[in-house]
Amino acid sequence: MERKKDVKILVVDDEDYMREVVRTALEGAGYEVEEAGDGKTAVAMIRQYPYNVIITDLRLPGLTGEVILEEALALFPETIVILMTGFGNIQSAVEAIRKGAYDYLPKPFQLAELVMRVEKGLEEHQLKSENRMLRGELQEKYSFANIIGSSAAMQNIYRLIRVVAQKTSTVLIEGETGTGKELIAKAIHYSGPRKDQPLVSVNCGAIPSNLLEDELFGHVKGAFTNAHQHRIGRFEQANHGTLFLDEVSNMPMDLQVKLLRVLQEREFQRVGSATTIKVDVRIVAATNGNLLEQVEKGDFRGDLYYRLNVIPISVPPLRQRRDDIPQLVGHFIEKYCAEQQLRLKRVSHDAIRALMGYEWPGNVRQLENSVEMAVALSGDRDLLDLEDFPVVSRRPSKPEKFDTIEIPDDGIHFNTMISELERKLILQSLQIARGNKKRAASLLHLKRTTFVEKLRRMGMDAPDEEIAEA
């Protein structure tokens, strides 16, 4: 709560006596305390000061309490407004909280219970300007605009992420672990009409079968052994708000048909009830692998995933975004040496060659945990260099591509060496598209039309399936 010496109290009574009793009781609660002894000297100032707390009688002389309430709510919404009633005008209290009012204490009533009630609504105060100011934090820290990485890839994520926050929507985020999926699912609820409503994580790889049902669903009292209460599940948990689902291709078949209801239906029933619960939950799922190639081995019900897949958003490893990792570093360095209260720390030139140059495996936690491990062990040095990254220090070399071309004594024709490795690479893109012309050519950050003229120069100009045959 507020340091009571930081609270000031204003008290406005026409009788000189009531305020005076009041006065002393709060002052002796150690609050400061100014009187009004009638309404327009109130407004008055109200308008001068923003009071914390306003206690005042309903009925006074000129203007009324219902007028100081609200004069003060409309200057200072956040004012805690107290009302001292007669038993006869009860009802008028009762309509004046409906308009704002805090609280109202019929008269006469005790002392402390009116300095009770004042601890109390500030205290409530507080802790709704914690929320907000937490909701605030997490809605900066998880918007869109914190996602680091400036390349075409992130970029059209970033795009995805504005559009698809707008909307109700389920969304399938797929990538692979430690690509920040989790991330872009709290970007999505924390940019969109939602973000005030709670978001609710379920990670359906990390609990038992036998227990995600009652995890996601709750169940009644007495529903199994144990049940000795009931229990909300995480459903409940995130109505009006969103449910992410992590690694849903690990959800059990049987679960997957519940789940499948409660999409349709937008209604579900606790384990051990008969009782239906309708909810308003949006949906955002995530897998680290392919789902429609689980669909297609019998191992992922095909009507939950295209339930699932009505917007998916595909993750890049971070090897094929090598460009965001400088990027991606520096972010990690000052985030770390904040948290450790360091001098911001730089790295050379040879240590962002050797990151780049790793396929990382573990993709973007990987390399945030190498660098929270640099900045950690470098000590008082402000260079972070390629023995303080052992993932890339201690690995076998291996010599670039450009490094194995020798050149004859003869010479070289610089025109067909570049073709050569032009066609090379077009080969390796389209092998990795798996055929796909518009795929290869993203991958190449080529447009297609770009990429189709440069396959009918080289003689390749064939259709996607027969370029993934060849």
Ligand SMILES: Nc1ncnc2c1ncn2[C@@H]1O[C@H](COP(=O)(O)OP(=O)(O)OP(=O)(O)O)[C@@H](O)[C@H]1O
Contents of the next structure:
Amino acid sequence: MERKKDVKILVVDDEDYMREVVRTALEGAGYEVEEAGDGKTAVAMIRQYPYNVIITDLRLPGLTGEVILEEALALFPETIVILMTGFGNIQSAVEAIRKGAYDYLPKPFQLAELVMRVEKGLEEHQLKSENRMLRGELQEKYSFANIIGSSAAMQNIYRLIRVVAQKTSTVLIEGETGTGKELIAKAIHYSGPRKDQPLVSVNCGAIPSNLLEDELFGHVKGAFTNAHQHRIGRFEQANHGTLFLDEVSNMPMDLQVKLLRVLQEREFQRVGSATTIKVDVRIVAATNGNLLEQVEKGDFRGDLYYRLNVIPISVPPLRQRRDDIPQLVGHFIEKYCAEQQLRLKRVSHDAIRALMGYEWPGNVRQLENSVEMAVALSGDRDLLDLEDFPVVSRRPSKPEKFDTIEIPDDGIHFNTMISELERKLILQSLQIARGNKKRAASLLHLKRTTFVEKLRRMGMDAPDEEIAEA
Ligand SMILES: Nc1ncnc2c1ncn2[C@@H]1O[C@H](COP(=O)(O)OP(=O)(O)OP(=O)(O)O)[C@@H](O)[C@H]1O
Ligand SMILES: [Mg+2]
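Cool, the form predicted alone is there; where's the form predicted together with the named molecule?
The next block holds the full complex; its first chain is the one shown before.
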């Protein structure tokens, strides 16, 4: 009986008498019950609390039971929704089952029958989450096996992951672009006790800064011109799980204050609302710049930095762990041969030597891209050789010489110069890549999301879905 106390059931019906008898039966079986007399109230309650079970009449004044079903499943896909249907409504009930309702009961029904269906629903739900837990254990293995490299530096990182995964302390992962920060964040989540809860990522660098607050904290209806609906933010989505704040160094100052508050108080408000929402979220943040330097320059709040930097994990660039390169190359060859349905290829000693000697400014991501290209372009040859890796076999292209920029007597406008250079690089990379943004981004060793956001800031608009999907 003890466990039933944790189960909260919402009963929705416009007939007081109906709610009353259902409530009594369920309470008699040991469940906690709340009631709503119409659809609107029900939806408002669902948005406030993740009920385990919702028992609703199909026909209601205002909103129908179908809308309640959709709303509940959109917010909490695990909700068990049972519909009570009047005479002649079987068709809609079946339709609702197709949409994800757990069961339906034609009126009139025996109360014992209702209690039994609820019990059965909860039991199946329990089984499902146990299964998921098993899968989660596989996932843990997987997400660790996913990180390749046995250099001392990487072994240190594995040890750290194992330890911090068991805690809720905030983790700050620092490392150059492409070093595997996101992989590490996933490994932390999936090897800890929160692995069956959501892992939610926010790329603070790819979301335009004016939208970031909304993204993180959500909004209430009417908070701004286009806020036609409530929307929960990433913090709420990540409740009981992990929130991965990627490229946290790009967070605008005003949001840094709000983030600090969430880290301190574990509570926040949706945009446009005064109601305080409490969350239990584990934060893993990542940055590819040196955050402390940014603090010293005044671009990042010191107090926030110390709140984030509770457990630092610093991922060394690939050029400082070259011993990992052969293993990584082998792993990526396997991956891309399988993906492209090719016979497994080998790689020559010369090529390996050259790959180990290269600087890899884009780190593992760049190495992975090179291997993918080599596999794709080598046709039916089984042996990958030096010429299959143009980055290392071509004589290194000298980067622009910047020391020739003269500063005139009346000075130079720093920000204008930098933006101009950025603009040139972006346009040139797009030209070389013939407009393919993914390739252009990888030419600059940028993530595509970062690249697309830069394009957007330059006024060269990219459709939204491109940002979301990367
Ligand atoms: N140790 C590793 N083993 C296997 N794959 C790796 C490793 N490190 C990175 N990768 C791969 O390299 C790519 C980049 O990794 P990831 O996205 O985690 O890097 P990142 O540090 O988050 O980069 P950025 O700062 O640009 O976001 C991914 O495809 C990832 O799977
Ligand atoms: Mg990343």
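What we label the rigid core is the largest C-alpha set whose atoms superpose within 1.5 Å from one form to the other. Positions refer to the first chain, counted from 1. As the structure is a prediction and not an experimental result, all values here were calculated from the model.
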>> On a rigid core superposition, would Gly121 pass a 2 Å threshold for CA movement between the two forms?
In response: yes
